[in-house]
Partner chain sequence: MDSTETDEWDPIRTTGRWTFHLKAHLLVLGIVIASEAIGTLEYPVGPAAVIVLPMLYAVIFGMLISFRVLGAYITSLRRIAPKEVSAISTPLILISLMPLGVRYGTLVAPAFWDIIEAGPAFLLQEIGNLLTIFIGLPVALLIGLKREAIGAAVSVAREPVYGIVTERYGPDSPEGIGVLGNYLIGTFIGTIFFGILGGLAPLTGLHPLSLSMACGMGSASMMTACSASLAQVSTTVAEEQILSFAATSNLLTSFTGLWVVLFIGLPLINVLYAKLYPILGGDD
Amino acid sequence: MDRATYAIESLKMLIIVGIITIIGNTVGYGIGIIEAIPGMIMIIAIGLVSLVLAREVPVNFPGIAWAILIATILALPFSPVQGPFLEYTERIDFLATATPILAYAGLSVAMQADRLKQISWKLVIITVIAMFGTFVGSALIAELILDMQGII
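In the form predicted on its own, what does the structure of this chain look like on its own?
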């Protein structure tokens, strides 16, 4: 796939994800569609640049890492676009962006059903251990931080 085709196909995918996110943002968090569009355009632009950089730059750096790097640079205090960037992107709730990501993850897992059948019961044990570890670890960190701050 040539560069232009890749960019166009990536942009189409990002626009679909953006529409789903804006719908989730409106339904779930009551933020108006028109109000959320500038922030979503910024997020889509960051996503597109990140995907193109991940493909074109000869460094083993995934697209998500490029997106985090670009968004962080734009949000830093010395960035000339920090104010408008944060003003518009904060209108997009983080959990609204999780909906299409989780839907994609679900489809991806469903497409590998045969592989999951091969793993069988081992997957259940690993999932339980990972979820338990994440929950307990998060609770311990929260307890420690809140205790250090004197909140609890």
The other form holds:
Amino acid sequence: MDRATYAIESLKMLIIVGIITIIGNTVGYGIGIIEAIPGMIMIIAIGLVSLVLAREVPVNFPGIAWAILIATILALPFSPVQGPFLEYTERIDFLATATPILAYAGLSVAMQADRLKQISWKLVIITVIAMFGTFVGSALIAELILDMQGII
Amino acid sequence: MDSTETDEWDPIRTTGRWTFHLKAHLLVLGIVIASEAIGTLEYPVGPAAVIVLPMLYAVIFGMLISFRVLGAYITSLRRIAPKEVSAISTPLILISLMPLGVRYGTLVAPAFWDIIEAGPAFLLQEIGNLLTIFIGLPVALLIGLKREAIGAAVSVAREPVYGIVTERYGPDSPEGIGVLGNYLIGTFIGTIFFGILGGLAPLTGLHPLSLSMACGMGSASMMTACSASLAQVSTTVAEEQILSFAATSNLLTSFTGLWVVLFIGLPLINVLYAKLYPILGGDD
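The structure above corresponds to the form predicted on its own; please give the structure of the form predicted in complex with the partner chain next.
Let's see the whole complex now, leading with the same chain.
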């Protein structure tokens, strides 16, 4: 897929995701669709830039990392656009942005169902332990360091 | 690599495929409306709670509707959600991560100075990810796994970890099967698992900020489920701070996680394997 097609198709998909998100935002969090539109336009613009950067910049830096980085820069305390940027984007509840991702993710996992058959139940147990162990290990070290620093 | 990356994005083309696109996005809209209408459910467990977020219904509804689950038995459903819908949904995950990414940026930035202050904890807790090796590997050997354990127990295998283990050992090697298992199982149950774990985590007695850092382990959806549930039950720390700490930790993991696994995790698990296998590894 060439660069222009990728950008145009990505923009179309971002607009569709944007519409789904602000509808979910109304149903779940009671924020009006019209109120949410300016913030969603900003989000779509940043999203498009991020997706293009993820494709064009030759480092292993995924689209979501670009999106976080760009939005962070715009929202920093010393950013001249912090006030309006936060005012409009905060009208989209952050949980409302997560639900469409997981809906697509749920639909897509079927593509991998065949590969799952190769996996034994033993690997399921070890994966659960790996997830749990990673969580507990990180939390314990964070607790130790934050405590030593006197932050908590 | 370049050609597979191009293929990966191909389903987003709408030309000649708009009926499949219409089905995919309308299905997602329906799932989103249903999930948000149910809303967040909370079942208190002492100072913690089992939190069931709308995103968790969404992933379950999506899996159920797909062509391999209920669709495999119900013909009319297979017409609504054919294989093409699942194919379109795969790159759409990456697209739909954009609004979440922007919202995380708006949470991280106002907490900027708090995050800088907690910098050492952010960096060092990455090493905490290695604890899983000391628990996972012995259990894996006890239940009869062999070299598969290397791939399965080394870390939470998201894309970068899956990539390096597969590259080093080959996709058909036991290590490759192990990491594939970890990756796939994480894809299927990771969000649900961490959504529940985040709400119950305060039972450990650890501080919400430590727990929020632990939520970031390289998967945006797992981190979001984990930190949103944690924020729901935490009374001592503001929701925004929990979410911003988790997002920062997750971002760091996507930078450092790969290197920690490559330079520390894999050598360490290989040394431990050599020591533990003669003791714990069963005969065939």
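Residue numbers count along the first chain shown, from 1. Between two forms, the rigid core is defined as the largest C-alpha subset superposing within 1.5 Å. Please read all numbers here as calculations on a predicted model, not as lab measurements. Only residues modelled in both forms are compared.
For the motion between these two forms, which is treated as two rigid parts shifting against each other, Gly28 and Glu56 share a part. A rotation of 37° separates the smaller rigid part from the larger between these two forms once C-alpha atoms are superposed. Taking the core as the reference frame, the CA atom of Leu146 shifts 13.3 angstrom between these two forms. Core-superposed comparison between these two forms: Ser120 shows a Cα shift of 4.9 Å.
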